[in-house]
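Take a look at this single chain, the form predicted alone, given in structure tokens.
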Amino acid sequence: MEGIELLKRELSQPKDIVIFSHRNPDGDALGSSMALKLYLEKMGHTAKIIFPSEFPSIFTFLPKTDEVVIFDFEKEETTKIIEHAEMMFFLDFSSLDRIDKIGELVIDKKVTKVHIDHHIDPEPIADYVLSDTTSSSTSELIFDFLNELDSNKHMNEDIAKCIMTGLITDTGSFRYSTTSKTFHVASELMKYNLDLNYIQNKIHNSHSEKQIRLLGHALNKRLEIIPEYHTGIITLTKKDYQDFDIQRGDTEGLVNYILMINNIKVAALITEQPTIVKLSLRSKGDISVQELARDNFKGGGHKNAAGGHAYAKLDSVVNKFKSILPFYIKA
């Protein structure tokens, strides 16, 4: 990171320090965020967690997620946090609009500011940068900004845990998104008495009964293939949030499943919100899911894993999806 002596000072004497992550955290916001908490508080700082929105339940097997502020339900609180903070990191996103009206309460706020993402295309919006799109995860570069900061002085397992959360879920159990460094990294987590079964089962294996039938309605119901494009679209319409009582995370890693389809190569969760419609898409080798959600559907990620939306009734949507297929991949 640019700067790190200069941030080496900044971080000498304590701090009340504030972390961001984005809208609907997944593994490796909150991996890297309770990583970095964990890590600042050891080196003496205040740190505080807040989330624009609440996190998937299978993540409270991770330390002190009970600490973490969810502005959703806690504006005032959130409010209070942001008028005393002394420096704010931004983690695992490319800009303020991710954090939605967090945004408009920091973006004027002056203090130190640092951004540690792996996105593409991040906005100017911090006084230190640490960006690297061919990151697995924002949770690899916590790993190396900790290792730059003072070489890991202060890791230990719970940070490990947070950090290994991270890697697992933003590759897919270490399937896609990887390089050499991604499992050296893994290697010397290892180093620190990780049970990784314990961390894969706690991600994989907590999943409700509700969450297990809405899959089963979801492939057997919901799932469309479109051959010529080797495309599969799974869509939920509002009264399936409704019958199934989805909440949020209750459909976390349900458009992966699309992608174990022989010949399939793009996947799209396209799901009816109250007053939107999102997209969860993923993809195989050189198809670009980033690019598709940048141009068409006001989003962006990265190239095999992104998500978008649009303010239009899911019908069109979905067609519009379809529509634009053969501009992004060959029949």
Ligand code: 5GP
Contents of the next structure:
Amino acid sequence: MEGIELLKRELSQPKDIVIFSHRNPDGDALGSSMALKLYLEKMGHTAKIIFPSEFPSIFTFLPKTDEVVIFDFEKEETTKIIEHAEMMFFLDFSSLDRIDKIGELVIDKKVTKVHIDHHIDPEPIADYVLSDTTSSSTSELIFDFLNELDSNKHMNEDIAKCIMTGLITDTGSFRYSTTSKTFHVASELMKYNLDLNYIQNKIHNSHSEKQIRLLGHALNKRLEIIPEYHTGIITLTKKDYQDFDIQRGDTEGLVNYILMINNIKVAALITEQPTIVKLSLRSKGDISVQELARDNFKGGGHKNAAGGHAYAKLDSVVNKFKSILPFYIKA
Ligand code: 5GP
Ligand code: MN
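Shown: the form predicted alone; wanted: the form predicted together with this ligand:
Now the full complex is given, and it begins with the chain already shown.
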């Protein structure tokens, strides 16, 4: 990281630090944030995590998740923490709109800001930046960052567990986005006696019965295949949300099942939310769903995993999605 020596000097005195990550936090958002929080605490700082919205309950196996402040539920507490902050970290998102209204609360704050992320097109929002789109996860970058900070001196089993969770969730258990570096970091983490079986079970085999039945319904009744564009679309309506009592996090991973089909190169999960329609997109190979999301659905992400949203009716969003496929996929 450029300026790391200066940042090290700033961190040589105890500080009130706030760590922010994106709305609908995933395993990488939580893993990287919690690893950094625990590490900074061991260095003698006070570190608080603020997320715009809730994280999936499967991640409560990680340490101190009860200390995370959720803006949606604790607006006053969030404002208070931001007022006292002497340093801010922005993890696992590239643009301030990914932290909703919190963006407006922090943008003019004159404190040291640090941005660590692996998404395409990072906005200039910080004084210190570690941005690497080739990195599997922000958690992988946090390992590097802590190494640069003080040779991972305070690394322990708990912190390693958080980082490993980010690696596993953002790479689909090391199936994609990996480099030799990813495996190097994983190998270093294993030196802290991690029970990988336990972690994998917590992440992959901790779903509710409801979620697995929803998966069956989505694949059986809600999946449409468009063969000429090698695309599969699952749409979930408001009624599905009611019938299956779908909560935040329950649809996590659903879109990936579409890609398991031979010949399918683009997968979309399009969901009707209370005020918006959300798109969760995946692709194989050279097709960029990041460009598709950025150009058409106010979104972004990575080449093979992106998301976006629209303020429109579900049907019209699905139709728009279908109509633009020819511009991104050769028939
Ligand atoms: P997911 O489909 O798992 O929600 O998101 C996949 C990827 O796309 C993540 O890296 C996420 O950060 C990004 N992404 C999802 N929704 C949005 C969005 O509304 N805007 C932007 N810029 N990126 C998004
Ligand atoms: Mn990530």
